[in-house]
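The chain below stands alone and is given as structure tokens, in the form predicted on its own.
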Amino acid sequence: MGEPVAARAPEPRAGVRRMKEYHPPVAGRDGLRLDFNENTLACSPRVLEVLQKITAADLTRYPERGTVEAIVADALGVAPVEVLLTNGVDEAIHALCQAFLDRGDAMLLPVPTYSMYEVYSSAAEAQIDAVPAVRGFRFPLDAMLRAIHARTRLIAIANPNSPTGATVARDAIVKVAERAPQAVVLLDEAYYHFFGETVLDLIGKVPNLVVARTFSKAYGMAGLRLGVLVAAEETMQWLRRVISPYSVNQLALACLPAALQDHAYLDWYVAEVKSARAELAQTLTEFGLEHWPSEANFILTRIGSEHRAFVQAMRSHGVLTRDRSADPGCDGLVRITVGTREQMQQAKAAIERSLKEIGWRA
């Protein structure tokens, strides 16, 4: 047999050829992790329990979630069969992309905000609806509500908002979903725990509302990959049809009722940022560093020009933040994620240091 021919790989169709790629930088983080908006000190010690008592024998079967999601729905207060563990809030919206956008739909979004549900739509090679935010990154409702077409299949809202922290007013939400009948309503909850409001009683009420939580964020999981869906029996069908049987797997399952019933622990955390939250913003506004309110575990910042030089200062002294210019409308800024009091103590003299280093001036 002679040499095989030398021919080009096959290429994939065309919607993932369109795809927006996502580079998380998440390589080399050392330091005091402000970047990523995770728990940036540790989970429940009722985890790490639970994860000391896990043996060889229960790696070798199949993730079951049935149980835990009985668990999560009597903590949410819905019933089990409105429930869905995900891997992660992004298999959440993949999810929700593969069941409801179809080449031509479209995906509504206030821009700025996460950056994966331009990425799982532009995969199903739905159109991307963008609606800048009101100045102040406030919510931008009537430009939301003039954006809603026939083709509107899905509609993606996170409250609070990554990465400005501004929040959504509840009749706005009811609104949109009001406009648009024939999109599902996506509210994205991941920062909840900072902020306490949820439209969580309005599943089964307004029928196209999705409500997506994670346990990366407050209570600090985001290596064990779990989020959660909750939606109308109705939609929840099409949603479990769509998603793997095992895509959460069995460590995650074990730990997270040991989570859910550690309250104490979870009401310290939380309590502990919103004290350090008000204190960073009180530090940037002494520092003539202009910000935005925020309900969320982060701050965004503007630096101006020199946001990159600021970024790489701020890791030189061992605090990684993350720059966000990328995103629209948010040339010069910087987000920093809040820790504990004594953690935002460490990043007031980095911020310091940093500002001197770039020679920012207010």
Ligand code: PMP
The other form holds:
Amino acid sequence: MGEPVAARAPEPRAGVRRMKEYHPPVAGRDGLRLDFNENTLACSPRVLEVLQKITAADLTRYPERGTVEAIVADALGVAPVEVLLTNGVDEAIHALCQAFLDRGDAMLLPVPTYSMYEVYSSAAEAQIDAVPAVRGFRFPLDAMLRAIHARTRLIAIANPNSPTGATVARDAIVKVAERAPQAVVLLDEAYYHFFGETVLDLIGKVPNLVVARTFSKAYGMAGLRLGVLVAAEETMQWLRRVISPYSVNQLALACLPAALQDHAYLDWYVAEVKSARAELAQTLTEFGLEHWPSEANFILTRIGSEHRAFVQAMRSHGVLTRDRSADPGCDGLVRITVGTREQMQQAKAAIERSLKEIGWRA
Ligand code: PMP
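Please could you give me the other form, the form predicted in complex with the named molecule, since above is the form predicted on its own?
The complete assembly is shown below, putting the previous chain first.
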């Protein structure tokens, strides 16, 4: 046998060549993590107890999600056939794009918003119809309605939105869904617990509505990768075709019932974040920093031209924050995750020092 002759590895399909690689900066995150909107403290201790009891035999089996989906359905007050567990909401978004977007179809988004919608829709070779938020990052209802066309097949609305923390009124959601019966309307309620309003009760009543929830934020289980999609049974049958049967792993499935049962822990963490969020808003106001009302576990604030230096200075003081300057309409803006009140005291000291160091003046 001679030397292989191929000069280069095969090319992927054109749509993949056009994609940008998305690398969230998750490496080397030492310090107080106020950069990714995770729970900044811990999951429920009951989840850790379950993990400690996992046996070798548990790991030898392929994961079986049906029984856990029934438990989740019960907790959410929907039917088991309307529930699909996913490897985080990210996998749910991917599955929706695969099932509903063909080349030449459009995904409609208010922007700025969560970046993975665009990543997965570009993999499906769909076009993005991006509608800029109204002044103050409010939901652009009229422009969204006007942007709907025959090939609009998927509409993604994060409520509360990221990176802004802004919310959408229920009647606006219904108007969008009614105007686009040919499209699936994803209501991404990743930050639901910090807000408290949902459209979950409209599943089955508004036929094209799909709701996503995650265990990565309030529940503190981002590392286990657990998301939930709720949709009418007719929609679910297509999603179950495209999703991998074992994408939610055995450890995540084992932990989920314990996480759902521990209402006390969840309620405590959410109440803590809400108090800390009010305190952070107050701190930002004291420092003369513009910021926007948020119903999520983060606040977006305007640092201005020194945004990069600010994020660096914060890091040098042991606090990670996220520069959102590259998002549409977000030049000079930085997002700060809200943790516990004690953690936000640490953040406050770091903000004060960092602002001094970048020579910021109100
Ligand atoms: N949706 C939104 C709006 C988010 O901000 C995030 C987290 N970055 C996700 C979904 C992804 O959540 P998960 O960890 O469940 O994939």
